[in-house]
Amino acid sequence: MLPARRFTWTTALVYILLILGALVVLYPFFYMIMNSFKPGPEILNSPTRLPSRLTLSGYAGVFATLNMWRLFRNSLILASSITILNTGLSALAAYAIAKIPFPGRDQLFSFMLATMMIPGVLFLIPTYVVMYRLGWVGHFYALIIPAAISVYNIFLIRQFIIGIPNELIEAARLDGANELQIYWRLILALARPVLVTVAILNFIGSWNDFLGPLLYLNNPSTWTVQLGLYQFQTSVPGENAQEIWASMTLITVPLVVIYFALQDQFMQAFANVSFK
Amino acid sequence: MAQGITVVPSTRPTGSNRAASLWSQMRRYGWGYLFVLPWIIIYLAFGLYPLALSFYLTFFDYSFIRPEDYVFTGIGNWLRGLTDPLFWRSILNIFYNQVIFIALTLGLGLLSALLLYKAIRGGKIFRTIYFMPVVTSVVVLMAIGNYLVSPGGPLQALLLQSGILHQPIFWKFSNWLPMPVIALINSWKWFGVSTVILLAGMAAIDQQLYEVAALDGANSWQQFFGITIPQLRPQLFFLLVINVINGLQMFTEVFTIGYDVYGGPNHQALTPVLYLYGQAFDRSNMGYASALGLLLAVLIAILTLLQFKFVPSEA
């Protein structure tokens, strides 16, 4: 039975390689968590070895020295405001572009798509100048307002809304609902899968953002987790190893938990990119 | 869009009916304009206006320290950028980094997608694991990566033990090692995106193609290079374009792994965005930084166009 045997060998090889890959991907995370529970001197002297005893002093230190709660609060305020605003406003525009044939709509949509071609680096300096003149530097809205709506998300949501039958919308109109009520009651409910996808993209994007907070949030009381971690790492080189590993673990865990809970939607968010 | 109003039997005279439907249509258009208004306002304020301002600023020496001193320099900033050895070093660095990164991330993505495609059971768990670094922040992953590949870290310890290395390497200070090392860490972070996109592409390939090829006696390798790779062209092309556009704008990776805004003493880790950040916020040369941004954008545009022209994107 040569074919059957060859099949099992291939399968075995496939799984061996998959497991090997998983170990390589997971090891750095394991390394981070392991070091976060390790006594300080051991991190420096034997970084790769398992801890001789587990300690929580790194975590205690983080909350004592780094004002972790405030960092978390700031990141949460930023990420959730951007997520709610961007998802809601992008869906609003997407509904109009998908289902309300107002004059100039197609030209506007083509223009929107064209703006996606411009690389972000072009906006870095002039947007800072604009924010500086507005007096927004140092405030959350310097990050929230420009991110309140985005073409890529409008595009993703529009693709989905186009598939919603016109009859449903017409029926709601005949029942006397205006467009805003249709958006609020019908579209937000029917487009839920794509809205979850967009919300996820928004949330990880803003939670993990570093350059934005680095540019605009110059006051330590407004720092986000990413910025706080960076400042903490650079301000005390070689010291506070325990606290650094503990804070990295703390920053990563919420996202990984959300990721495991919503993994299918995460995959959708990335696999759904459309090809011309 | 079909207007389903005719579905309702009307008892009113046609004329006023038409007026009413016209009025309701106008109202709908009004809502439509209102719904796209937020984008228009935000794009005017934080898109078009900054773009115009950026172009304008390139013709001036402008600094935050003395904002009242606008000095017109014509195309001086452009010429300065084109002849600035540090800018070209940053371009060279980022190309060097991206060639390695794109090869690694596409190679790893293709290999893992193929393995996941072959795995009948449990593929989902592995896919979930491979994608984990993608959702983790660059700051955290660069910090971990930094420790893992540091002279006292596990990777070098392993290489020393196995005799591949004879002494620890202080790669951060080397002239040509930082870019490949950062590319290696980055490909570990990002290959999951390629995996997911390529796997979706593989799943969409018509099985009959393989069956016909197998009947013709094609072996697995021939099927892979003759069917799988050509069929994945749209996905591979998309990944290439996206990676080039994003990769050339790398900043956070080099900045958070511990380099200053000049990319280290020998500029070994200087990237274009790091350099323009340094010019803008360390030297306060906003005009020059804007010119560097535009030069980089032009370069990205040229590369993107070249890819559209010369890389086959259709199967």
Contents of the next structure:
Amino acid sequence: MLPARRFTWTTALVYILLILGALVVLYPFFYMIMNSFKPGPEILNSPTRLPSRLTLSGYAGVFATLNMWRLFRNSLILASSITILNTGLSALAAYAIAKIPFPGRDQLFSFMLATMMIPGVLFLIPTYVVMYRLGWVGHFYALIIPAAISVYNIFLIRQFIIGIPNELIEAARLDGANELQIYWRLILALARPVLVTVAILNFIGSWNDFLGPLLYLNNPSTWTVQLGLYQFQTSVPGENAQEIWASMTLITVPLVVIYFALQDQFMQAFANVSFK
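Same protein, the form predicted alone this time rather than the form predicted in complex with its partner chain?
Only a single chain is listed, so you will not see partners or other molecules.
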């Protein structure tokens, strides 16, 4: 039988700080859900109070005004495609840089890291010109292909793969496995926590992306949930307030569910990252 833990003021202070931190994090989410069930006038007059009566008028207005199922489908297609492509290609590049010796490997990796210092906004116009000349404006390709690989994700996966013992890879080579087989059967299995983490970050980033779809998706049939939410933007204060809060809730809930479902893998990935 394990001895009972002694209560100390330090332990109490730690728990108090953790509870306060949890409240700070959860309050905005609660605030959003609470206002999504209020009528518009009550949101404007008392946004921080509990609703005097619950109403689904905001959700009804969202589905009546927008084709939410199409918006969700488009966002899911974009986010899933970018997540799968980026995670797979970034992992392949990270494995090569971490475990396959080749001339100029360290210099190449240093150059890749240096590109992270360049503000992404500088590439907006050149990228748009390229997409326009390829005829991809108005199509998902303009968002999926440029996002197919990420230097940050390569760096994150590489730091995890470095921690995998070289003896396992050498043993696989002695058994006759080639580099692609080692990557597919060994590396992907051992690096699952960091791959799940990268996939979560990719999915959330793609799902929440507003500027990219705004630039490239000029056809309403290809709009995402973020562009759908933008349609409720108006110059009249308070107009469509209940629809705005309801649509924000609908957009946010899937991300929260995904994160909590995979949070163990997320924390394990950062706990095992090596900084060599």
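Positions refer to the first chain, counted from 1. All figures in this text were calculated on a predicted structure; none of them were measured in a lab. The term rigid core refers to the most C-alpha atoms you can superpose between the two forms while keeping them within 1.5 Å.
Chemist: For residue 65, is the CA shift between the two forms at least 2 Å following rigid-core superposition?
Modeler: Shift of 2 Å or more: yes.
Chemist: So with the core overlaid, does the Cα of residue 37 end up 2 Å or more away between the two forms?
Modeler: Yes; that C-alpha moves by at least 2 Å between the two forms.
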